[in-house]
Each structure stands twice: as structure tokens, then as C-alpha cells.
Amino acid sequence: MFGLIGHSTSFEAARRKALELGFDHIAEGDLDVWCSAPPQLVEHVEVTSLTGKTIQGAYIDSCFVPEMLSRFKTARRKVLNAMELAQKKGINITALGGFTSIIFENFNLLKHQTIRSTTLEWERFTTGNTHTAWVISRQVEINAPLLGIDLSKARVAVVGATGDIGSAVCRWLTQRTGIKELLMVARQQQPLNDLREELGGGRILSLDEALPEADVVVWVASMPRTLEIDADRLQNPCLMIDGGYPKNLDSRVAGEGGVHVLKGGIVEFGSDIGWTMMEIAEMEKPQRQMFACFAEAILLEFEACHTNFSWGRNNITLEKMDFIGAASMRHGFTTLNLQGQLQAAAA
């Protein structure tokens, strides 16, 4: 069995989710109620294959909201018991969504090993960063061409470089696709410069230095709550795969111009899943898209595959990369692309 472990997108989101599956009591608390309310199995799923394989899983929501990140030890506390929960229903394998995977490796939860009486198996729970990290590439080697943009003469600019995913990005982008330049943004100096002597390449920019140049920018760190991106300063066309999370690119992007922003991160299942967790994180198709961390745990289930596949930071190797997404493939997910955006502005 996969198990997947997510959170609302806010407060209010959680409140209405909580009325809708007759939750009242927590519901009808303030934050300081959801910040004491424990984990929820709230949805058993089905998942058949590509292959004709079946699986079940099951969809735990932490009870966390993007409120409690000022609260470090709520924050805490609620993964980790949420994964507490996840072992105890026998999952297999459990992807760690949204925020919860920012907090594990953020506040360093490895060193909380035992909960209550519970000695956490590692080896069951994965972030599904490998995942996330190479579809984010395909997304970048599938669309370019869609705009015109030549990879083999364009500049890829990638936010966040030094974390876990946006490493794994800036390697596949720099050894796969045959990029012209590698514009590298990130906020502390010395993992840059260790980031680009391991890829033997690659330029350290700021942010207002980087984007008037890229063709492409890949932003896999959070924004700050400030930021507004003047279009018309940025190349024309040009793409922007928002890999972040929460995913609210679009509405940073100031003025007209070539900007076409794409979800990035996220993958489509061949066929309708009857769940509902979908609908929290306002998928356009909540019955077939999901964060493509999450897909990570049905591909690892599919595969018998039940181990920390995606675990640390800066661990993601080309090799694993190309694993999971030859199963992603395989068992009927792709990525999220521009071909409907592009046809609606066509017609």
C-alpha cells in the first residue's frame, strides 16, 4: 500500500474541507484548535496501471495549514506524527506533500526518530523530490520548442539551484539537454560555487541579473511575498515552469509580453482516480493530476520498490532520475504541458 500525506492550501481551505467530511468539531475551531488536532486518514484510493497492475493506497492529512510555519514546533510535531500514522496503517511506501517535505528537511526531523512509542522506519516515507526533479526537466525540454525556444541556444536560469531539487534540475539540464548556459540564482554564496564546480559550469547570478537574460527559468525556491516580475524585462518568448509551492508564479508576472508560466511539478494520470484529495490543491483535473512528489509513492508501489527513493538533500543522481520517470512513463503519467494554453490562445 502507497500512502500519500498533504495539507490545505490555507486555514480557511482546511476549515471547509474539514465541514465537507464532517469534521465539525475541528472544523469549527480557530488555528490554535487545528494546531492540537492530530493526523487524519481521510481517503482510501485505488490506482490500476498502464500495465494492469493494481494498488491501494490511502491519503493522511497532516492537519497542518501554511499558517503554522511561524510555529516551529507545531510544525514539526505535525509531520512527524502524521508519519507516525502512516506507519502504524502498514503503508508501505509514503510521499511527504506540499510543506510537509520543506519541514522534514528544513527543521531536520532525522533527529526525532521516535514518537511517543513509535520508532520511525525511514525506509517507508520517500519526498518525492526525484520525481518532482525530473519531470520538471521534461517540462523544460517538452515546451521550450512548443515556444520557439532552442534549448541548444537558450539560457536556463534555475531559482533555488542548491536545494535538493533544483540541483537535481540543474544536472539533468546541464548533462541531458545541451543547454547553452546555466544561469544559477540562489541565496548563500558557497554552495553556488560547489554547485558549479561539481557540473564543471554554469554562471551565479542574482535575480534581477539573471532573468532579463534567460529564456527559460525554472523557480523551484519559494517567493518572496514582494516580489513582482516586470514582463517586459524579461526575454520574448519566454518560459517559466513555477516548481515551487505554493504554485502562484502567474500572478507575480507583471504586463504583456512572450511569458507563458507553466505549473511545474505536476503530472496527469491516464485514467479518472476517485479521490478528493486533489480538489484541496485545486487541480484544473483533481481526478487525474497530482504534485508529481505524491506520484512518486504509487510509481515506488507499483515497482515493490519500498525505500527512501528520494531522501536528503542534494542525493539525486541522473541514474535514479532516469528510474523514475522510465516507470512514470511506463505506468501511465505525463507531464504537465503548454499545448492547451497555447491552442486556447490560438483559437
Ligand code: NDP
Second form
Amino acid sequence: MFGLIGHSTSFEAARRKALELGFDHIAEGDLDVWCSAPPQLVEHVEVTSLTGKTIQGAYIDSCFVPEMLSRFKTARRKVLNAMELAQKKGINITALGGFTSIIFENFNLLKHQTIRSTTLEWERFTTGNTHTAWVISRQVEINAPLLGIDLSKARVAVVGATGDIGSAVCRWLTQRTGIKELLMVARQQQPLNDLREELGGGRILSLDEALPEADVVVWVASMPRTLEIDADRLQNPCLMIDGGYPKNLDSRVAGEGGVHVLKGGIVEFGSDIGWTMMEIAEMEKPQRQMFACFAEAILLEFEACHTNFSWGRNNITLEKMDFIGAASMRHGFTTLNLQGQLQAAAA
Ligand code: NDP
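Condition change, the form predicted on its own to the form predicted together with the ligand:
The next block holds the full complex; its first chain is the one shown before.
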């Protein structure tokens, strides 16, 4: 059985969903009530692979909402309690979705292995970042040519280059795709220097310097809401892959000049899955589309690979990306691409 731990995109959205599910007492509560609400296993699902194999899964809402991010102890408790519930339900492999993997890493939850009487077994959990990195890399390779961008002549900026996902995307783009030049953006200098040394190249730039030069921009950092992008200073065409969370780039630049924004790290399954959980995540086709990190748990269950496949920081190798990418295609996932948007624009 696979598990997905997620959360709503906002407090308001969470209250609406709770009302729909009949949790009226929580729905009507204020943020303090939500802070003490336990995680809920809200849905069981069944998924059948292209290979014919059928597996069972469950969605656990951690009852965390982004408004709790500044409440360190609450955020920590929410993630650990949801993990405890997943383990107690006997789930083999569970993906930490949305902010939960970031909270796990940034708040160093490895130090909190014991929750009440449960010792968390880390091999039952994955961040899902390997599949996310593979999907984003493939989205660059598939969609840049659709806009007439020849990647062998293109500069690709990765914003969040030193992160877990970002560094894996940088490895793939430089060693597999063969781009003209990698532009690396993050705030701290030392990890950037280390990454450049590991890759044997790439240019370190500030965001302001990188944007006007980039034919493709991969966003794999949670950027401040106040960020402003001047579309007139961007290349035309310019492909932007919005891989961060929350996904809010299109409201800033889409439709301006030659800028094309694609939601990054999203996959589509070949057939409808009878679940409602992706409505919470505001997917365009919630019956089929999901975050690639969630799909990683599904893939690991299909492959009977019950291990914390993506874990820690900067451990994602090209070999692991190959493995999860091949599984992704074999079991019926495709990456979200621009075709639909381009057809609509041409009509
Ligand atoms: P990490 O914390 O490992 O990496 C974050 C990276 O962003 C670091 O390089 C960090 O470097 C950089 N960064 C943070 N803030 C800024 C800023 N203001 N300007 C420039 N760089 C910045 O995160 P992950 O790799 O695990 O995740 C990256 C993003 O992907 C997150 O937003 C996450 O929510 C999202 N995600 C999306 C998924 C999906 O859509 N399927 C699945 C999983 C994650 P520094 O601190 O030095 O600036």
C-alpha cells in the first residue's frame, strides 16, 4: 500500500474541504483549533498500472496549512503526527508532499524519530524529490523545442540550484541534456561554489543577472510573494518551469511577450483515478494529475521498492533518476507539457 501526506493550499481552502468532508467542528474552528487538529486519513484509492498491476493507497491530510509555517512547533508536530498515522496504518511507502518534506528537512525532524510509543521507520517514507527532478528535467527537454528553443544553444537558469531538486536538475541538464550554459541562482555562495566544482562548470549569477540571459528558467525554490519579474527584460521566447511550491508564477508573467509558464513537477496518469484529493491541490485535471513527488510513492509501490528512495539532501544521482523515470513511463505517467496551451493560443 502507498500513502500520500498532503495539505490544503490555504486555511480558507482547508476549511472549505473540511466542510465538504463533513468535519464541521474543525471547519468552523479558527487557526488555533486547526493547530491542534490531528491528521486524517481522508481517502482510500486503487490505481492500475499500464502493466495491469493494481495497488491500493491512502491519502492523509496532515491538517497543516501554509499559514502555520511560522509556528515552528506546530508545523513539526503536524508532519510527525501524519507520518505516525501512515506507519500505524501499515502503509509501506508514503510520500511527503507540499511543504511537509521541506518542514522535515529544514526543521531537522530526523532527530524526532519517536512519537509517543511509535518509532518512525524512515524506510517507509520518501520525499519524492527524485521523480520531481526527473519530471522537471524532462519538461525542459520536451517543451523548449516546442517553443523553437534549441537546448544545445540555450542558456538555462536554475533558481534554487543548490537545493535537493535543483542540484539534481543541474546534474541532468549538464550531463544528459547537453545545454549550452547553466546559470545557477541561490542566495548562499558556498553551496553554489561547491556545486560548480562538482559539475565542472556553470555560471553563478544573481536572479536579476540571470533572468535576462536565460532562454529557459527552472524555478525550484519557494520564492517570496513580493517577487516581481519584468517580462520586458526576458528573452523571447522564454520557457519558465514553475517547479516551486506554491505555484504562482503564471499570475506574474504568463501571456506577456514570449513568456510561457509551465507548471513544473506535475505528471498525468493515463486513466482517471477515483479520488478527490487533487482538487485540494487545485490541479487542472484532478482525476489524473498530481505532484510528481506523490507519484513517486505510487511508482515505488508498483515496483515493490519499499525504501526511502529520496531522502536527505543532495543524494539524487542520475542512476536513481533513470530508474524512477523508466518506472514512470512504464506504469503510465506522462509529464505535463505545453501542447494544450499552445493549441489554445493558436485557435
Ligand atoms: P531545498 O530547500 O532543498 O532547496 C531550495 C533551494 O532554493 C536552495 O538552493 C536555496 O538556496 C534556494 N532558495 C531559497 N530561497 C531562495 C530565494 N529567495 N532566491 C533564490 N534562491 C532561493 O528545496 P527542494 O529542492 O526540496 O524543493 C524546491 C522547491 O520545489 C520547493 O518550493 C518545494 O516546495 C518544491 N517542490 C515541488 C514539488 C512538485 O511540484 N512536484 C515536489 C517537491 C518539492 P539558498 O538558501 O542558498 O538561497
